[in-house]
Amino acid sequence: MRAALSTLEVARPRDLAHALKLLHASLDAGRLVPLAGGTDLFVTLNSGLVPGRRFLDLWSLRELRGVRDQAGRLVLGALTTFSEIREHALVRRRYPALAAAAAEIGAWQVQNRGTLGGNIANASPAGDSLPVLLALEAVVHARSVRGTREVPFTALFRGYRDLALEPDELITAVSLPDPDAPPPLRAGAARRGAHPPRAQQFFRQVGTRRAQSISKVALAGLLRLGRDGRVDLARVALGSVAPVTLRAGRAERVLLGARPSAAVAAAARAALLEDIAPIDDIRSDREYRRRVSGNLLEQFLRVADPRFARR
């Protein structure tokens, strides 16, 4: 049964400071539910699964918009839409995996309204931007009436749809480090050259069709070879294979320090199956997700370096 819109209340703050005051004040009387593009909320309202009766409309807050480069870190306002991410020249050049994920999120109408902050706050393990942000080691900027703090994406998920944010905090921005920054020096090592080779980025979503569907499995990865021919950076993140978006730590450890080969790829695939815990649900089944996750990892490795396919 659809929710009756006449029973809902919407607060429209003047600016971000006003929004934070309204959100904080609402905690005792029934928390205001933050509302941005509404692409998820309107689906729940249409189905009758109302997350609340009182909403905080953030769409007009200019402080939450914009994409800017700050000392090598790209900062995206929480209201940055996926169309803006998909088309932004700096995102496409420096973070092609994020641009690729943005192009897979729903139809263009959804990309024109759906926001990066909303995709994060929704905290769905099937959120398509989340594996990329996790692989890129993004940082979430949260703000409340008490001030601003930063939450590393690696520490953001506490459980299913449960984020490490306080009830009166809003996501205001996401910052992305340079994916091609030099790795930390080992003890006694000397830096050679100005910059290492670029990290190879990857994103792939598998759903019931090429686009406009909720993912059965999504994988994002970064991989870089050092000057000695060994992997010195390996990050693999997956969605829809556990209660939360996760990093495949076992697979990453197999790859780090290894020279590309089919044997290493096979070992990483075996380790990946120990990292994930998919379930059977309406969209897919456990064994299919396990098989596809392994296939996506091998595809990523072959794209990063063809030697991962050589025996």
Ligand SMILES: Cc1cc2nc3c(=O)[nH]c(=O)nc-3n(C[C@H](O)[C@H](O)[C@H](O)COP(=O)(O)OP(=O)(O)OC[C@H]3O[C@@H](n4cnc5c(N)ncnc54)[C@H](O)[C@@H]3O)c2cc1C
The other form holds:
Amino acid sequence: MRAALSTLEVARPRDLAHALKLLHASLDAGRLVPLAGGTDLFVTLNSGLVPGRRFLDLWSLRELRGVRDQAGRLVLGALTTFSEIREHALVRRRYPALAAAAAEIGAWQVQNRGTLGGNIANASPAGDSLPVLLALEAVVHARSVRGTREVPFTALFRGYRDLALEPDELITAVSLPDPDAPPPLRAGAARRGAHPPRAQQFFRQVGTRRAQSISKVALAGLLRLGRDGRVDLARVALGSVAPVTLRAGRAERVLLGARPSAAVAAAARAALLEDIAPIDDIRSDREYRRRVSGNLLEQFLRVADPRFARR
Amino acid sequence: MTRTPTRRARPKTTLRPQPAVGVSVPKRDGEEKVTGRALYVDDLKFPGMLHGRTVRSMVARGIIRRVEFDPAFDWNGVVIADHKDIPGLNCVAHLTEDQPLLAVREIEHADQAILLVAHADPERAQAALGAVRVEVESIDAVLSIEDSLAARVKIRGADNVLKEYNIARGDLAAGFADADVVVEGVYRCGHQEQLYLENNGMIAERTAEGGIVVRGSMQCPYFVHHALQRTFGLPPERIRVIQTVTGGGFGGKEDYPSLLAGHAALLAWKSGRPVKIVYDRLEDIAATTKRHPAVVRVRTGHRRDGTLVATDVDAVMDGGAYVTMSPVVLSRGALHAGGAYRCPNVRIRARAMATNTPPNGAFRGFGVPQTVYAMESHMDRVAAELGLDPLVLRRRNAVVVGDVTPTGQVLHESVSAVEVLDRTAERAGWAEKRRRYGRENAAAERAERAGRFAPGGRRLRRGIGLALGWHGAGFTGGGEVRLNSLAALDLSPEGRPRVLAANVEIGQGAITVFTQMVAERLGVSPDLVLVETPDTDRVPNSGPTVASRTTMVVGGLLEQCARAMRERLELFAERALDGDADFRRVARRFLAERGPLRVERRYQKPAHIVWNEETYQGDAYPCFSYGAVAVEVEADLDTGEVRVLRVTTAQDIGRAIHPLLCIGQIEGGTLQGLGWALLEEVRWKDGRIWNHQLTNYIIPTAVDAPPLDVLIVENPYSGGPFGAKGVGELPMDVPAGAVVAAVAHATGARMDEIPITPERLLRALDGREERR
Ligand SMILES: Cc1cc2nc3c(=O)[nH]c(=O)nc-3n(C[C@H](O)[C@H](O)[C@H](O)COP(=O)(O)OP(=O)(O)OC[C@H]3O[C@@H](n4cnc5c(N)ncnc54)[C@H](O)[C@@H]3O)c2cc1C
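Can I have the other form now, the form predicted together with the ligand, not the form predicted on its own?
Below is the entire complex, every chain and molecule, led by the chain shown above.
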């Protein structure tokens, strides 16, 4: 441990309101660093990088725990651990991509301690839950002494490790819409058939070994075919291929409204390369990331609909 | 301190004990480690102890211009030591004395130690580290084998060569002229970190009498002992080295502890207080030794049926900035470079090159993994070019009794190359799988072209590959004679036999195996036998714990000691000894009537072993162990990731004294070999190790470990105790070549550089797709 632990302080708030007050008050004299599971913070401390001298321990805040189904939206408290997510029956049924990402993070020990809120707030472009939350169009619930706020995930990352949150705001929860909820009825349009087709979900992270691997590329996707056989929902999000986790808007636009075919897949793949901006770094290189991003997109498409691979 | 076995209820009868050898008795150190009672060096505290830290160079090569101590920092209580404080020679004495303990003016590699600081509070010591600024003027550095060979920048003599060996046999030109086919390839492999669980650590004290005591994690107490004599100019009796419980070594604690002990001792010498230096993982990976990278060119000539008629190998290794262990690593690599094959015409040239990188050192296999990997990759290429089954090609050329090695050594006994090949192939279902995977891959290719994919949309291909390896046990050539090892057995005051040897338990089971061999000869149970802690004040110099020598060489000495002790006691009792209780009765009577009993044995070179250091001809090793490995892989064409599905291996180790420990060695060494072949890549940035964290230096985890099917073959060696040969390193030598072959079988891509990272494999696969 290269950081001098004896010089660090930890504040233990009574409840969320107290925590927010402490956090707000700390802004003038060295911001309290929120501490959730500590699985990211301890790595920095170990290498001697000190993110701050004073910490705010969130672990006992009951307001940040729990997973609730609220009128078709799933609300996950910020302190929900990846073990809880991995094992949650509703998550597995409705958001298999999120369950898959949770199961890929670190290994069991880290999943027991690492939280969803911490993964988001850490804002690493390699955070494994982030592409899934982006593809699911999650909403981040933030709170400060001034009140609560909802930030759509698509507006969350302003730049490399730069989060659209105020320094005295805490993430309290993340909520997810049901991707398979029927769209609201348009006036005059009669609903045909009770159950619209489900969107196919996909998640894959590539990190060389089978556990404890930081992603070189991660891709989360959602794809739905309408009754006319055309893609009517396409979301593709990637991690580790740009300074922020991003939606591949160009690739999505190629897919949307198209009928599955190998040619469409090839066009989406070409568009994807315009969406991403990977670099050479300690874990991998630009070429590999470009190649694998395209390959994962193709894999996603052929899983979602085999016709993407045929003539 | 004596290691006592844990008490277990034992019936109080005097039944003759069961045989001790060949039985998987409980591991002597197992319980204290599993229960957390074992004390590692970082668990030890001494009154007044300081914590040392090392100021290192950030650049690979340069001249120290200035050392600045931040005036704003509170230097109270900080002890600082640099090269001027060294009482004796400023060197880390290995085979040569070219490596300074602390840099004087020249910096020759990144992370080279420049000065040392210590404080009673480890946090203050860490802070002091940050308050020292060293200004180094950077100069052109040599950072790769290629740059070193090019010798545009000269850092060692005229050609940057640290050491060269040449081995020749037969008539190479005639051999190639005689060949129907000549095949050539160049094979590369990178650095590898030993990654023992316990980082390097040492505690030193200056004694009231002006001597030095060091305790720490190490493989070779007498190497440290020797190095400290040179650094401090002290006579041997003033230096005491004690091994603490050691969490793994793999060669990484063969030479490096001499340097670290010197650092801790220097701070202790200067401060008069005990000093502990324990590296964290970041520092350990950045600064300590690695496996030598190598570039190996192999050219072979064959008859149409595969028969090998000429072998030409040019192996170049990266030694790093100083000589340290490179000559011996290189020598062993060269001696095994022809593979376990019969060939009448051979030339082997081997060079270790200087580079401005931290010195590379000992690592399980000691040069052999590099050359055997190259030869085995090459044999797979030859098989493909000749259209032969790789098993058939190897069987046709594998050595048998009576064959002669490139140094002219006649293999007289215990030669199992063919047997391990056959047993591996049979157990793995070689022929059937080779066909099946080939068929399935072709079918998958067709289906994918038609738009039909496997579940999950993955594009997977499978393959199986084979490799054969050998490993000479004990020190090379005249090495054992020079070591002149001495081991002893005495009686403890309670009348129990006690092993006195400098060889250490580092997790491999050495002390358990010692108790078994001694027990077997004394007719007692292994539990009765005590093992003294390796402490240079208490144990004789039985040599280092390296080179797959501990069981075969030192165990052999102890076995002789046990025989002699039994003879003495039986002569004294005028009857045969009969089990534990009887042994103790007789031993106590002996102690009472005759006084202490201590039996010693010194290494004697078997008369038939002849080695010529000048010509590099003769018996390089008393005998070899042999292993074959079949690796099955699954490659993902979308990501270039390779997963190992299964490994089957048969290894002839002479005799398994403790079968379970032998399986442990084979499994562990194999997994380390798989990691080297597929995952482990030391990445460099500006001459410094970039990925010096476990996050980014990727080794296999438990879920990456495939099922390992291990077959132990016991073809006894008459010169080893109970027939035992070495087992520690062989398992590391063989897997890489089999992985390369399996990947080639699965994907058609022949990878001539390891590790086969996903990036490399995907590049190779894409290259092929584009050429189509
Ligand atoms: C061995 C290991 C393996 C790992 N593997 C992976 C992996 O495969 N994939 C992956 O994505 N990550 C991985 N991680 C990183 C880490 O586990 C995750 O990012 C985890 O989700 C962090 O959560 P935490 O609760 O531990 O965060 P902490 O370390 O407690 O905090 C992380 C950051 O978030 C801030 N923060 C935490 N909670 C809040 C909140 N409610 N509001 C505002 N700010 C907050 C903290 O101030 C800090 O800046 C790994 C870590 C380790 C140690």
